[in-house]
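As structure tokens, one chain now follows by itself in the form predicted on its own.
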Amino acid sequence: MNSGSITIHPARPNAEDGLLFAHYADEAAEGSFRILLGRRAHGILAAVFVEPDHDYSYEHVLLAEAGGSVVGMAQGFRAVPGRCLANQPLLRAAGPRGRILRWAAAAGHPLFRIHSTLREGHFYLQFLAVEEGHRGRGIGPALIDAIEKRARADGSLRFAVDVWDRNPRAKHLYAGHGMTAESYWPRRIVIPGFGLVRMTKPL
């Protein structure tokens, strides 16, 4: 896909995708991995990336490139009701600080609550990353455009994605994508502005 000067295209498995990988979704989720698999955290993601059928599996990302080179990633997968931690590859890779994952899915992180409060037919987007001087540029829309289209030929029938609720631009992005709040979690909120908001449009 070439939208202007971007083309986005699918990730390919191997190490240098990968770690591409690892970066973006490491940024999208504030450095939530860094923090729970520490220094070797886009070696883990990486190592988990190339194989097949799973949520962190190439098969699910797409790269997008500006001048010759990766500006951006977003990643997105039908949901599996049921699907947990456990059936993870990155439960295993992750050797001994699997424990931590392992807690930090107990204690209810926003990384691991995904498949729980997802439906059958819903097509969850879950990292979006741009390069922070390449934003502006419709990087970001032309890359949840094209996410949206796979969950369409895959025949999902829910676009699902969870924002923290103090980042408005992000809000605003998806908004203008026709996406709407749906839900908040955690349902009371102690902290203004530090919950998720899961927003959806039907497709």
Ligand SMILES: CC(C)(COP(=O)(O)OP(=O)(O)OC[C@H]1O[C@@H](n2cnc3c(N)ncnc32)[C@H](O)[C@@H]1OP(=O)(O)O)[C@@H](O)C(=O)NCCC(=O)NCCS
The other form holds:
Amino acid sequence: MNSGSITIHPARPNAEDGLLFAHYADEAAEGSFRILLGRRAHGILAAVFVEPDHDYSYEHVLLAEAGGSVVGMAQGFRAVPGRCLANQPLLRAAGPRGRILRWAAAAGHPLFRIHSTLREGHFYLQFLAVEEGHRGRGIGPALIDAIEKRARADGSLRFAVDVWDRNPRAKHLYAGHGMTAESYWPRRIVIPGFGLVRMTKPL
Ligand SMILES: CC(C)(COP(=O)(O)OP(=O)(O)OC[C@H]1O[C@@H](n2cnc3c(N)ncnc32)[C@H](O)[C@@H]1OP(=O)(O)O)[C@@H](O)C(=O)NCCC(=O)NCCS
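Next up, the form predicted together with the named molecule in place of the form predicted on its own?
All chains and molecules follow, beginning with the one already shown.
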């Protein structure tokens, strides 16, 4: 897919794309992986990325390239009922840090609460990030278009994303793609901006 000088292509199951995925996933998750998994976070994510059939797999990743360099990433997948952190390769690859992931999941960390909130037919955009120096050039919108195309081709019925209320740029971007706020977490946002907004659109 081409949008001006931007090319969007599926990721390949190798270490190089795995490290790119890790970099952008952590950026989209505001550094949560580094906090939870420590210094080995990117290596752990890159290692599980090459395995098929789970949420962090290369299969769900699109990379954006401009001028011969990767400048952004989108990752999204069709909801799989019953899938949870416990059967994710991520937990195995995390080793002793897996304990921290389990605690985070039990405490309702946004990274792991998605499984219990997605329904059959949902396609979930889990990570979207563009390299800082390349923002504002339409790369984010092009990545969303491409991942939404996947969702439609997959026969999904609803496109969903969770975005921090304090992230006006991302909220504006999703609203521009016809997504509207469906729910909030926590249900009542006590501190303005400090909560997640689930934005969705029918496909
Ligand atoms: C969010 C992100 C992916 C957007 O990608 P991008 O390529 O910069 O997107 P663009 O700026 O081209 O388009 C986004 C829209 O937001 C607008 N925008 C820019 N800054 C804004 C701000 N502070 N408030 C509201 N809207 C803003 C742009 O004008 C554009 O709108 P338009 O198409 O109507 O002109 C990118 O900023 C990013 O990687 N952020 C860090 C990671 C992140 O927050 N990911 C989302 C997690 S849910």
